[in-house]
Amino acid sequence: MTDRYAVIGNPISHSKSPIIHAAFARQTGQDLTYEAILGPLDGFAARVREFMGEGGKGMNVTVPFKIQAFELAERLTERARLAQAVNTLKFEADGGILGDNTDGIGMVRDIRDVLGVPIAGRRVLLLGAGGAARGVLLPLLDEKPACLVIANRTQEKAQQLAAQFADRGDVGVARFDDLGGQGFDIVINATSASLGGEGITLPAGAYGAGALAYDMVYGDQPTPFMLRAREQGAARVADGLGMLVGQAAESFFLWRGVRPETERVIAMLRAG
């Protein structure tokens, strides 16, 4: 019998996640549907259920409901509970939903296995404070860095998001100015800059000998955020497309127990 998966969110009609996961499906020999759900701004926490009375196995959830499937979760893994967010259900034999988030875990594979960048022992530095940064902390910090440090333009919340996160790692919080001479190994745009049109521009020396510049955004042509990074001196940059892929394959694994390879995928996506 043929499961079926979705994502759901609103908008949805850009939505990736049918083409990825319909390449995973192919590649694994799954025997499985993958579509898209426009949720209801209104009813989202009843489009899930509808959804999981109709047989469905499980769920991508994108924007703007991660923090209502949050909520709706019964069980959480450790990295949904501390994003404080869920973009992955699955829906268990007992009846139950399991929440996870899969964002960081995939930015992590993308940057360490794709582009073959180690983060173990690494300077890093996370631009952005909010539901993103939160996200992606607790993978990144998983891989024992030399140091992370958080930069965000309202220093208290860069603050209140490192203590929440501090027994997990040493988490460093500084101003934009004081990223200086730093020399970044790693240097993770978190913001929102890139989707309004802008680069971020950070003092000389922020991006270390050989750094890497990933951008969470992804898009058809290099982001603002990539392109400011290579001016300041980035030897590498990157856009989120492997950070999508990779999300997508940890939520296929949870699933199906089985973990696609994304290489070919990302290449796909990139040819169009």
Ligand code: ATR
Given for the second form:
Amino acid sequence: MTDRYAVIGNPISHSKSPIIHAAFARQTGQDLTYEAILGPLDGFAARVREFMGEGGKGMNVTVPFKIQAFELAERLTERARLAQAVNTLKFEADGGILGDNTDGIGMVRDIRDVLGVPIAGRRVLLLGAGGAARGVLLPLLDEKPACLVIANRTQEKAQQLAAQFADRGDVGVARFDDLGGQGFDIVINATSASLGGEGITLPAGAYGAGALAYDMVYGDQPTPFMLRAREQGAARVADGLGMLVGQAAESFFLWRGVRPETERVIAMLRAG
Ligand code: ATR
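In place of the form predicted on its own, output the structure of the form predicted in complex with the named molecule.
Now the complete complex, all chains and molecules, led by this one.
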């Protein structure tokens, strides 16, 4: 029987998830449909339960519902619990709802496996301390970087976030001004600065030799963060399209037990 899945968000018409999951289904021979649902701003949970009632097996959740999905899920994976946000719901045979967050592992696999940049043993700088940063911290720490430093415009938020993850690895906090000469191997932009059309200027020497600058945001053009990072000496830059496909692949894996290959799907989206 054909199983039904969907992504729910508001707005939703721009979502690439239906195209990505259709490509995954073709690639893996899985019999499923995947649709986009516009979630009512005042009726997220009811719309999820409606889809469940129609026989849906699982959903992806996007802006602005990831925290409501976290609250709705009756069971949570550890990474979702620490992220305090859910991007994947799995409707289980006993009627329960499992909440997962695949954003972080999707990004880690994109950096490590698709871009071929190991995180283990590397110096990693995470810019930002909001929901996007929180969502990737555990999977990043699980890779065992040499160090992971969080820098945020509002320093206290970085300190709070670091404290919450301190027992999971070596998490430090730095002011932007103190990053000079620190030679990070991987710099990840989890701020929303690119969305506002701004790059992020770091002190000289923050990017180490051969550094990767990775923006969680993506677009048709290089993001302001990527452009600024290149000017500042980053050897490689990447946007978050691979993370988008990577998180989708991990959701697909949670639902279907098969992990699709992402590289060709990223290339297909890039080609438009
Ligand atoms: P998200 O869920 O996308 O992480 P958020 O929780 O609102 O959104 O967090 C936005 C992050 O981007 C914050 O870390 C914010 O810094 P502050 O905590 O100081 O507000 C950061 N941010 C937004 N615009 C920025 C800019 N122009 N330069 C640097 N950091 C910026």
